[in-house]
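Only one chain comes next, encoded as structure tokens, the form predicted on its own.
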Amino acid sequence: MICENITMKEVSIPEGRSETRLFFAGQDTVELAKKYGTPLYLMDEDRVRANCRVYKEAFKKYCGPDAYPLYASKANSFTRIYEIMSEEGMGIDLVSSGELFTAIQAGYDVSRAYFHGNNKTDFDISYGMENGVGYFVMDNWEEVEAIEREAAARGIKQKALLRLTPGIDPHTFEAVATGKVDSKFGNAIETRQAEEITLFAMAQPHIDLLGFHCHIGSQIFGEDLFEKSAEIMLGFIEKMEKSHGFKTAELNLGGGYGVRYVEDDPHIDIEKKISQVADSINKTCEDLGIQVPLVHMEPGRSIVADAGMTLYTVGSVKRIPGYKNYVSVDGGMPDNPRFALYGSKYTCLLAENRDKSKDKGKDKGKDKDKDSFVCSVVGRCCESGDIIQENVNLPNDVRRGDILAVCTTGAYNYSMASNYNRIPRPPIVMLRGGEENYIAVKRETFEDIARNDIK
């Protein structure tokens, strides 16, 4: 299996039989989708804090004591999830006045949050600032010059750093690389307009500027990017310390280590991963003589996605002799939308692999020669893209009422989810110990998706 929360266990049923079920963090999926429906997030709690633990653990060996990670809150956004930060001492970062307002209500200390996005209004800096939002990452002129006016309306020095591009292409899909030159984010150092930026930044009098922030993109498995990426960034602090006296305190390094979707992604050691990174920073600080800056990166996919699961009813099987076979279950993209965005790769498993003797008399057109067959799985909605993934290897006795799961869930599904269709979401159910589960998100109804309507 793609992950060790997910395994596959010989179950006794009715009649005296047995069949082998797939279990996820310790739990039956097939009674779980009975217990509270499909379509249905799952979140392994023990999973995510099992994530969080390493990320800190390996900060505080390898990059210092006060140094810690910031759980990127756009891949996952709800209030249980920022509960769960808190108790694991997790920074976190934001993109949006909702998932500040969401980070408040869980009661989360958001004086240890960094209030990110290109494109922050003026309602966004105000709403931050009144709540005590830690720090801002500025990403243009016009941003800096709003952050100033609104610290000094409220007599207020505001904590923020910078966010630069350093020139680098992750090799990742186009849509999340966010490093390069070219791109929508931050100031590029190649072009002079980061050293532009930080000297304006520098002079206005209600903004304190402690460092830089980079981001290079999503998904990342290269050997050394993050070294590169800290390396210019470094090279960027050196000058600005020699030629202009300004002394960086923070680094934050951004995030995207990737995560296994499919058995021929790689695995990552996140541990040693970081301890590079740290090695890379003492080494280039020292050649440059300059003081280590407090040291910050932003995990979110590698927190929480293999930590999540989506279970599936299956709907129908249409199998067209000589083209394709399509398996369409009752969720699809406005669940999850990345194929239809990306082409994200997917591992789909059939929920239960049955005894083979209750199929006599229901061929409908599958061939009765083989185990299994190659398909689409496709969602529900009136749209030729509204697809999960295709060239699935799925049980050729795949009917309707099975349920179908697609595993690595817990990152950029309810968080990108919409009401496409006007299908209502899907709850978010909590697994934790083996045994307990308990609903964090209820599952939404028709009056939610009408309940802004004005008749």
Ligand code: LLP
Second form
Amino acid sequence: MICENITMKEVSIPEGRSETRLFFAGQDTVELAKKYGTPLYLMDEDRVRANCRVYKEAFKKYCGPDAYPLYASKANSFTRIYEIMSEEGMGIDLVSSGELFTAIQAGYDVSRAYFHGNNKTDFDISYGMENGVGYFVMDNWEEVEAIEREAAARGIKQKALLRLTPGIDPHTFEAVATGKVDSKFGNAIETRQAEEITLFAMAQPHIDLLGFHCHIGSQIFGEDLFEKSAEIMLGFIEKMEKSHGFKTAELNLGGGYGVRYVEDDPHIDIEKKISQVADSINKTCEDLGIQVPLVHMEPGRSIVADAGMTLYTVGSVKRIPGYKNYVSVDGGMPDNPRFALYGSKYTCLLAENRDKSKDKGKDKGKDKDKDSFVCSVVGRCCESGDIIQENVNLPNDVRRGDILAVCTTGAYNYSMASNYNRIPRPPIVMLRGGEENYIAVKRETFEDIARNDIK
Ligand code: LLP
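What I would like now is the form predicted together with this ligand, since the data block earlier showed the form predicted on its own; can you produce it?
So here's everything in the complex, that chain up top.
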């Protein structure tokens, strides 16, 4: 299985029979689907916490006692997740006033929050300062001016970092590659715009420039990409110190470690990776003769992705002989737009494996390969691009009413969900301790969807 929290277990069913069922976080997915209905987002709270701890402990161990990771909450943003981040002592990365509002609702101490985004509005800046956001990660010239203006009006000195583009192509899919020179984000070191904006920010009386941020992309598996970007950033930091006397206190390397969506995806040893990044930073700083800055990273996907699973109910199975097969489920691109947007891979599993050898004995000894059925798992939206996954192998007897699970949906599913076709968003049910489950986000109602419509 792609993650240890996914297992198949034999359970007894009526008439003295048994079947193998999919368990997630130690809980029976068929029973969860019955209890809460489908489509349903599940989140394994224990896994979220375990993922946070891997980062947190590695940061402490290798980057110093004051270093800690920030959860990139765009990956999955809802009140309960900020409560968990607060309990786990994680910093957070926010990208909108909506995320900030949610974090505040959760009682999260936003003086530990970093406010990102390439186009913060005047409202975002004022709302952020009003609520005591710790740090703004300034993206561009206009933003530096706007932050200076607002901080001056409030008579405060706002802590901030500057976002730079180190010029790295992470060889990931283009839409999430953001550290390249031609990115919409940040200021390129290569074109000297990074230096110009640094001088400009340093000169602002109401901005306390602490250092620099970069983010090279998402779903990154590349061997030493973080080391490479850190090296480029530290070269820049040395230049700012030697040419302009600017001492950098913080270096934030952004997010991006990849997760396993399918069996072929590699496994990343996060602790080892962080130790390697820290070693490389320490060595580069020594070589350059500069102080080691406080290091941050902003994992999103690798904190929540494998803690998530989506359950659907199969509605129809369509076989077009000589062409293609479809299995339609009761969700789709509104709850998971990632295949439609990026062609993202997912592992789809049926939650019940009916044991056919006990099913009146009729399939006994049958060739196993003939049992598999290659199909496209599609949603219920009124468009052909509403696909969750192509070339999925399901048991041949898949039928209406079966529960189908899509694994690793904890990141960028709920947070990117829409009401396309006026389909209500699924609830988020948290699982913990192997048997406890509770609703963290309610299922949307039709009233919720039409709430802002004026009659
Ligand atoms: N920090 C910054 C500044 C970011 O822009 C991002 C992601 C992260 C951290 C977290 O990266 P992660 O660890 O999650 O890879 N919707 C796309 C992903 C977009 C990522 C945008 N930025 C997807 O579904 O794959």
